[in-house]
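Below sits a lone chain in structure tokens, taken as the form predicted on its own.
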Amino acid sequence: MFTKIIATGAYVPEQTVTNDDLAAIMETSDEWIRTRTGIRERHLFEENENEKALRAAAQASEQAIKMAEEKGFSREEIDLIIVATSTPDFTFPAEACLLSDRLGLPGRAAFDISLACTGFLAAFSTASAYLASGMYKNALVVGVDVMSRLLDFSDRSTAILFGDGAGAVILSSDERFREGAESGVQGSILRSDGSRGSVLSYDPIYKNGEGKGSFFMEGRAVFEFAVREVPKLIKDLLSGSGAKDQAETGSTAEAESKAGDEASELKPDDRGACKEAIKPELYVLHQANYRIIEAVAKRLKEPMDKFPYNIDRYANTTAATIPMLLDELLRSGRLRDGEEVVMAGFGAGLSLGAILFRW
């Protein structure tokens, strides 16, 4: 089934918070943050602002709609809305339902997906499957998170890492947008390992009596998981083995850990085994840490210029990082029709996902 990303959009709040700003309120420094994460600044909502997730999602969506309208698309053609978020404005109703109303699109299928930083990949895969089935024709997929809602700014281990933002894409199966080679999802893998779920979690119960939940992250464990598992997942995706059942292939967490770093390297032979010798032009990775991006590139034996990034300016916006980066790449002309692009990421769960998309 033909599918195409016909438009993208992104939004971040006006307030910019630099590393020096954080150093004024906690024990840290610009040098300490930059060398460990690659982050220089992030955008955060003001504390007293309302409807933060909805406003960000709507702004990013309107940008995507405007781009699509320039191609002859009408917002009324959107018949499916999926929002990936772990920080909605309300526990319920779903953010997607509120967004449908805000965009003047009543009656659409609309729901949320909560998978933290892997959420956009799950939402994108779900939308693609709906379009491939013929149930819907045009989907608006949004990744949005307001991490400032959860952060304790006295905790250096987490507060320095995150920003607020939203990214949106419009995915269509309408033949009038077909240009050249068959585009769309060429492969998709989502995996989770709940046995490691405790290393990255947020408990909303007000344990400290001050109206804040408990954010916990075991940074080293998350870093090692990402550096080890993301390259393996991309290798499986490009070799076409991602559709196999994990139990059938013995791909348990324990077995994968024992496989070692060598197993996560993408060698020329791996591409040669692919039906079409897939060699992606770009790897659009979740923006959690620049050092993770570097490590993934090294293990895949690919040059860093294939791994665009914007974590230095926005930090980790969780479900929004990949669509925000896609928007930058599309508007700057780095995404061209017919090219293969890998989108990959990881997050709480622990979860991870990868999508091979032909632009």
Ligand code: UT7
Contents of the next structure:
Amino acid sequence: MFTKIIATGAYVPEQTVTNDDLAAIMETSDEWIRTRTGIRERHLFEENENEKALRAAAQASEQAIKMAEEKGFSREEIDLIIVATSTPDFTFPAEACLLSDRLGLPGRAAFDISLACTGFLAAFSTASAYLASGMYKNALVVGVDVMSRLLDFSDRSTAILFGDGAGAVILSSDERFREGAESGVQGSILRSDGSRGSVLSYDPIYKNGEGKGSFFMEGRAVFEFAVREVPKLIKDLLSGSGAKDQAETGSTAEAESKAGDEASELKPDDRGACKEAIKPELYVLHQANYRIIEAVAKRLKEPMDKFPYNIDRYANTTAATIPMLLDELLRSGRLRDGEEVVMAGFGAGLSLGAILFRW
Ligand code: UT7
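Switch over from the form predicted on its own to the form predicted together with oxa(dethia)-CoA (UT7), please.
Full complex below, order starting with the chain above.
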């Protein structure tokens, strides 16, 4: 059984907020934000807008459905809807149930997955496992986050990093989309280290909506985790080999400059990893910091032109970064038939995920 991405879509809210706009309300500067993160601007919902996550998810989904329809697919064929989000409109009902209704697709299997920035990869893996099992045939997988809901604009260390957005893909196991014999999802790995959950957390404070919750992030620890673990995860995915259990610490500068092959401190779960060494053409990484992308490229000994990015325009949209970038690549003709593509990300958990597919 094969599973393949047949269409993508993306959405960001209209309001653009530049670094200079943020510098007007907090002690920061365009120069600091650009050089430390690569971000120039982000899109944020206006505070008084409603149904933010639902509207973003629905717009991205409609775009994906339109693209799929141009290939002879009908929206009625979607039988599974999974939404990855940490910022749903409601704690319950699940965003996916509301989205199913908004898209005119009642009665579908629909549920949310919460794994912060790794959420889209978890949702995608779940959908592709369902499709591979034959239980469902066509899945709509959405990554959506309204980070403006959580941000504290008096905290410059986190408020500058995030944006709002949504990305969607339609995954199909229908033989009519099997254009190349070997096309489709080739493997996936998810890992987590809950002992480091406190490094990146949001406490919503369930108190009749009084006050805001608290956002906590040890930026350097997350940076170092990403630079150390993402390359190893990708190597494990591509080779099918396991990783040893060994810790390593260091500054962000050290993490960026080292280009070694250190062992992972996480126990691997290599189910679904590929069996032969593969050299991908593109790496679609979670967009958290341009310097992280550069450091991952360096550790993988791959050129930067294999690492497309859009963090400069959208900042970190959490579960939406990877499907939003994928949509851009597909619409600009950058994804070419037969090419291998890795999607990889990391985030709160701490968690990690990587998926390989052949376009
Ligand atoms: O999807 C996962 C979500 N999270 C992440 O991906 C975060 C990953 N981490 C990072 O991207 C980086 O660690 C940051 C961009 C958050 C920070 O960069 P850094 O190079 O690790 O800087 P730092 O935290 O070590 O801070 C350096 C200095 C500090 O001042 P002092 O103590 O050296 O005087 C900060 O107070 O920069 C200061 N600083 C700022 N200055 C201007 C922190 N935030 C700002 C700011 N504007 N917005």
